[in-house]
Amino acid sequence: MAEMYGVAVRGTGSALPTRVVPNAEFTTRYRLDTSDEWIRTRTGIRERRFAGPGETAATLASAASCRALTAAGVTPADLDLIVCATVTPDRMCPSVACLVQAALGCRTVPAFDVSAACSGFLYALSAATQFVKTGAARHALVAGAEVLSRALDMTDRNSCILFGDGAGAVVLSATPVRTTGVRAVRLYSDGTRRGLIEVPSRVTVPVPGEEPPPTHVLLAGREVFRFAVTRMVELIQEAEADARELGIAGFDALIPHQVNQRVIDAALETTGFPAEKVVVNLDRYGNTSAASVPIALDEALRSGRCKPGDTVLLVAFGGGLTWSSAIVTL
């Protein structure tokens, strides 16, 4: 039997567009019937970043990846695999991962994209973990990158206020130590509820007799809220059981998908998970979909909120419907 390795998180990085969009801009620029107070009290978001000219999922992913490689002490030439998570790729083909491979100047290593919406980064992390764990890759780069601002209906105040752009990345490396790195992953999907969160495209087949589908985000807000709270509660409870089986006393931090402060608060109230252990940055970035969790992880490490040796729980949920978790010892 082939040797199985531990999968260490060697380094993290993130990148955000330069343009900051405060809540007030939705009133002054987009003429929406809303306000800074209305958005803050319902979501917890104060501002977000929107990509500008020349900024794409690939450029943001490349910048985040460079920072992760530097933090890991790994060069592009050392990489054996690149996996990117996104629902807003630069183009249908080539993949964002291939564009990152070219931008970094890597060898001709495997590079592919994963599409699982806001759960995408954890899906990509899981895929890369299998490569490293089995010895198929020594060093793997995993990135989540989105430019959802380009898929928003700026007349719909219930959806356009929620999202922002950005990218986060991690470098995974094989290690003989089994009690560090990615310890456990759970992935789920329910395609029967796909209509709750959708981003139709130009290749989406229209329904006969109906207008062509829109090309912006479609969101059933109330149903999505209930789904997110329910799944976050389940993911936390399952992870706590998994941690006990792994001999982990508890989590030093919870890094959730940055979707809505009310969702997070409701899940914490049900589970009893300590609020002081939860990493939240949605007030500054909004919902960055697949980039959400890796951006928050990178900021937590760089700020000292999390440190090497800590065990953190990552949870995410989004379109598909999909939901996922990962237990990681840093």
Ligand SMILES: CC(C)(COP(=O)(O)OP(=O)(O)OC[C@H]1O[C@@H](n2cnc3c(N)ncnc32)[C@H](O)[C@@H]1OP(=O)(O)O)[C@@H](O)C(=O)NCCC(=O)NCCS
Given for the second form:
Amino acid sequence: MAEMYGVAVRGTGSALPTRVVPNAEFTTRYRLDTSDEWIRTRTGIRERRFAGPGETAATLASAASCRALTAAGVTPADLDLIVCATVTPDRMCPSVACLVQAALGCRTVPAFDVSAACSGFLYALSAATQFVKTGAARHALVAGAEVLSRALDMTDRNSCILFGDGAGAVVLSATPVRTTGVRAVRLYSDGTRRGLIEVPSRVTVPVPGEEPPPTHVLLAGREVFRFAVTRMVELIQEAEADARELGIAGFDALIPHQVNQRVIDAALETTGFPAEKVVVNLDRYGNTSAASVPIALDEALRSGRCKPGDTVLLVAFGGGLTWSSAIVTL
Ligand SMILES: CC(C)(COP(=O)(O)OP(=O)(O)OC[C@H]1O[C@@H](n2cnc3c(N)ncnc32)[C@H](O)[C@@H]1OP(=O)(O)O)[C@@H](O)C(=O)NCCC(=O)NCCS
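For comparison with the form predicted on its own, provide the form predicted in complex with the ligand.
So here's everything in the complex, that chain up top.
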């Protein structure tokens, strides 16, 4: 189908659980052999949010979506499509997107989930962009929501300190202007390296001759660190080339997946991307997987760090393995 419309980011929103978990809690409450100092210096994280009773991927996604709709001046009845990215859905069925559709009181529009771990939001953004571009949807809601705290092994200091819960959302709207909104997207996967990050489901079964499936989030941290830096460098370099082709003078901000300050610093060092243009909130939220990029985007807009007209580069990488980027003029 022909590309008929530009895809404007009309509004953003985010929602975080109320419970704040400072680094110190891993020693006091969870009795781990770690320290605030180790976590801060090795990751940049100071605290994260963990979902409490009644908070789920769907409730957080719904709250973030309400805020995005209000910011966009779009009503739930205006939406033609809902896409949610998550690897921690309330249930495998119904999807979080269907739960959001019901919670917001939308029409019986298409609603589905996307599973691409920390790249999930950009995969979902890409899917929704295709609908809006071709005229199949005028207004689309895209959310990333996770409650990874419920899948963590709280005795494993290598993984449980890294993650937090939350949700972010954007409303995309068709516009006749082609030089705004979602300008370019790149998506990648490499399933041969699936073992580096795993989030099991209740229906995960053992495969004869293979290691038994994990019961919690499983992470090969050091390998993922190397993968994350390599991919982040590639994504930035590719996006800079894409931007030149699109006639974009440069990026006003880089909003990376909030994985580890050292991953971000290493990628900046190699690419020479200016550190002052990078939006970081991992100190407060840790790694919220599919929610990390849309939460950071929402905070950047609300705080005035980014403003309408700015062109931002979004990059993400994670389980699958998957990696992805988007160039967006706000
Ligand atoms: C996990 C991560 C923080 C570990 O940092 P690192 O500098 O690579 O640390 P290492 O894995 O080399 O471990 C160094 C030592 O610290 C220890 N360590 C790990 N976690 C610790 C913690 N929370 N507190 C104290 N010590 C810890 C390790 O056991 C290891 O000890 P050893 O040398 O005696 O074996 C880092 O690799 C990372 O951020 N990786 C990517 C995260 C990720 O996978 N995110 C999800 C996908 S996007």
